[in-house]
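Let's start with one chain on its own, the form predicted on its own, as structure tokens.
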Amino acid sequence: MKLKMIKFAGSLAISAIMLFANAQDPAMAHGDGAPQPVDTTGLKELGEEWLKKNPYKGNELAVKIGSSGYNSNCARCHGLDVKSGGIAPDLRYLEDDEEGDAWYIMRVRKGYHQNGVTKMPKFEGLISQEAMWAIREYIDTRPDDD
């Protein structure tokens, strides 16, 4: 677990570096964009009350739809096949218990501000709480090594 901090950190330190230096080429990311709506059909509806641990753990459905939501509303910053190409934090590096889950599903609603600067958008009323799992999932599928 504390390998993977390490790791998670140290992708967090390389993208406050890549951006900062970076700030003015467009180029960097994969490009802007409206968040694109996820096709859920065949989860689990989840309901009104936001979960704080992963319903979708081991669901190969979830796998599939998550891997078509990452790519269409995550990608651009955060890297295709999920390795970040410096912009935002590598998702791989996650950890991949409750306490992940929990980080996630926070950041994923919210989005996170910095010195009045959106730095990732907030999700919540734009996707469903089901393709953020679904994204999850597929995250957590991703080999943690290049």
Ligand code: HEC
The other form holds:
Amino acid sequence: MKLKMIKFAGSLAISAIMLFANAQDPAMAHGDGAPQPVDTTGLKELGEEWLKKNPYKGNELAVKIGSSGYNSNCARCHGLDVKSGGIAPDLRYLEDDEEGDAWYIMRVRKGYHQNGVTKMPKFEGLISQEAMWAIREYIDTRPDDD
Ligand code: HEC
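Can I have the other form now, the form predicted in complex with heme C (HEC), not the form predicted on its own?
Starting with the chain above, the whole complex follows.
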């Protein structure tokens, strides 16, 4: 019994240490924070040119792919189900029009840096354009408030 308690306390301590490590480094907050490749098989390929407009509007496969791409790359900052916990903006409220598309793709490609601090990592070169737009379509189809 005593041994069990010690083991339990030990694993609690380890969890606490891991939580602490996560708090120190936002890149560690979900998985190891490394960008996760997104399998976009089945989506129309987009080529090298950067589009300014979401090519997957109304595409259900894009929503599905975007959901997993979002959860593995964005949720740790922007919140599960795209409901922000306050660390980063709530992406459900991005404009759902061409201006919103252009803003979205710029931010995701370049990330956001302020006074030399990376607030959001850049994703260009790490996940594909197809993945970025699939994630956009997933975000767009989330209800605004529930
Ligand atoms: C390490 C945390 C982090 C990760 C991971 C992250 N973001 Fe962000 N993101 C931020 C922060 C912080 C901002 C706010 C920057 C600012 O102040 O304008 C932001 C801003 C944005 C904006 C602009 C929102 C607006 O209202 O202007 C978009 C779009 C965006 N992120 C999309 C994404 C997508 C898509 C992913 C995943 C592929 C992602 N982000 C991953 C932290 C993150």
